[in-house]
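Listed next as structure tokens is one chain, alone, in the form predicted alone.
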Amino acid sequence: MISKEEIGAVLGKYDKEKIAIGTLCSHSSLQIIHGAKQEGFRTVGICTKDRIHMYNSFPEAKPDEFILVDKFSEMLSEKNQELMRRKNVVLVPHGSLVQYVGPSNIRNNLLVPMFGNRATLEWEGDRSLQRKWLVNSGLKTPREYKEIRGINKRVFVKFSGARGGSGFFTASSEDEFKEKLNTRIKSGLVSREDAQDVTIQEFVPGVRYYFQYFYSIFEDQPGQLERGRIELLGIDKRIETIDEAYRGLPDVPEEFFDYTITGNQPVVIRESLLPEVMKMGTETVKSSTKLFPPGMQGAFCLETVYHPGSGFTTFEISARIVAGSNLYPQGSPYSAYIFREPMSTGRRISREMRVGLERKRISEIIY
């Protein structure tokens, strides 16, 4: 893995005036272009050819520059690394430079600056890593079934990867579960190698909401932790196509059972709720510094089902910037009980990079 002091001594290069935050060109870029450049920053698009007319029709979010690649995974190659340091590139992690770079690769063989803390991505990827770590932050997690002859009610079926839901699939018995999971590996939506990293949970029923937090080690919120302060940005709920399902009514077409996530709608929450979400969160940093220090830094996403007989059960985290945060380019509902201006989680993060420069900090929140 690279170190964080190899990722020093390349961020000690770098002319810390013309610092630039760079992107691929996929999933919440727009909000972090659009974010940097109300921060003052210059800002660079690691973008495919085809998408670069999209870019063109919202010139507020469009980059600065543009490095062309052919493939999202070609930004790994030397070329390319060496064209990002010679640009004073910071990097912004999100779910399309997880998905199609992949999590090794950005450990292993991404050697440019990178907000946030990239162990955080290891412990996103891995799902029984992932589970540690809700658990060891005290949050209700969903049962999970080792093997496939202990399903014998509803469970919820997963793949490893930020696949947004694509493939996913419920089962209420072993042979269900078999007949499924064939099928989607001869469509291809799932591979073999998907197959053998399946995570099975319990269905929880309730109601989905996805709470976007920001961690700040610059600001301090006393009650909260020993250092820094955790901030609600926004919540969301994930529109996927099984939420159509009603209009197939009476009988519903099998392609309705799909959880590939095709938006976000802006979701508000019962105000009593509040101190548990931000409990949630802050317990979620605290346990992060002492599984894998310094521990999560910047954004990331607590996803949950909330049953009023049980509460919040939390079946997932990402670890950095999620999608749904794009329903709120100039804040949301919350962020404005924080800030006095417009405040995106994109924002957010250029604001985080600003401060630590200023504060010639800026070293303890790039890895």
Ligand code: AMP
The other form holds:
Amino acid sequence: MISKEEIGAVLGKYDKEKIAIGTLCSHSSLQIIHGAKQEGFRTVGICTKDRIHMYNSFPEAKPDEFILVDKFSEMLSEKNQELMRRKNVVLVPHGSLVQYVGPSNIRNNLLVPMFGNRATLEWEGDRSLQRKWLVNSGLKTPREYKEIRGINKRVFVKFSGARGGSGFFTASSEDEFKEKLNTRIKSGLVSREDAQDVTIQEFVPGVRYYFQYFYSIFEDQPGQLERGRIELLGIDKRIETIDEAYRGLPDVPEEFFDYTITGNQPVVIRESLLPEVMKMGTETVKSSTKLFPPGMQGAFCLETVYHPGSGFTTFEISARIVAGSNLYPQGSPYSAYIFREPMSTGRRISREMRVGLERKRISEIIY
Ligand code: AMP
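I would like to compare: after the form predicted alone, may I see the structure of the form predicted together with the ligand?
In what comes next, the whole complex appears, and the chain from above leads the way.
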């Protein structure tokens, strides 16, 4: 395990005047790079050849420099890590980094400073740790079943990792569960290893809301936490193939029942629900400081279903920037009430870095 002290030693050798924001060229990289440029940082993208042309189409979000790799996991090679360190890179983690490199590689093999607390990614990546965190935060979570046997109500079946809903399914009986799982294994959608680590949850009906928060240790908000401020930077709703299933009625083909995320829609929520939304974010940070000190830092997202009868149920937490925040490069209907300038989550991350550098407290938000 790479310790915070080891990362601190690397950071100690960095030229603080020349810190560069680096990220893997996928997921929310356009937003991260765009925001870093707005805050005056140099930017580095770790990119595969086939993706570079895309950044030419978006010059305001194109990294100043690229580190070329054949596949993303190659960012772990000693040569590439050395290159990143030489360029004073601080990495911003996102869902593709978690998926392609993996939380344990990030924890054990990536000796490059990273924004936030990297231990958090392990709490996100492991469903049982994630659940412990949510429960400790006092959030309502879907009921979970240890095995499918004996279940005669609709359940939601999912697999570990940041996989964007790919391969998830619902089932109402043991037979349906087995049949659907086998079909997915046969088609290669789900690996045998993933199938060993299946999570079976109660199917939660209601309206989905994805809350994009940011926890800053440099701003204070009286009445929230002992230290720091929880900001709501945006809300979205994911677009999944299943959302279109009704179009094929009455004979909806099976492949329409697919939860793979393909995009996001902007959402605002009834104002009377906002106090609860802020409380959920606050409690999530509060419990994290006890479970894995110093706890959650920077961007995170609570993924919820709201039902008028039972309120919010949180089915997932993403402990880093989420792709849904790509909706708001110029800020959201909520960031407008916090900042006088357009503030995306990507920019907010770089702002925190900039304030950390100015106050000579950068090491507190890097691990
Ligand atoms: P996740 O990867 O956990 O964010 O799940 C992907 C998608 O599956 C979500 O956006 C929801 O549409 C759906 N989903 C996840 N968990 C549940 C659940 N317990 N009940 C109903 N739908 C769910």
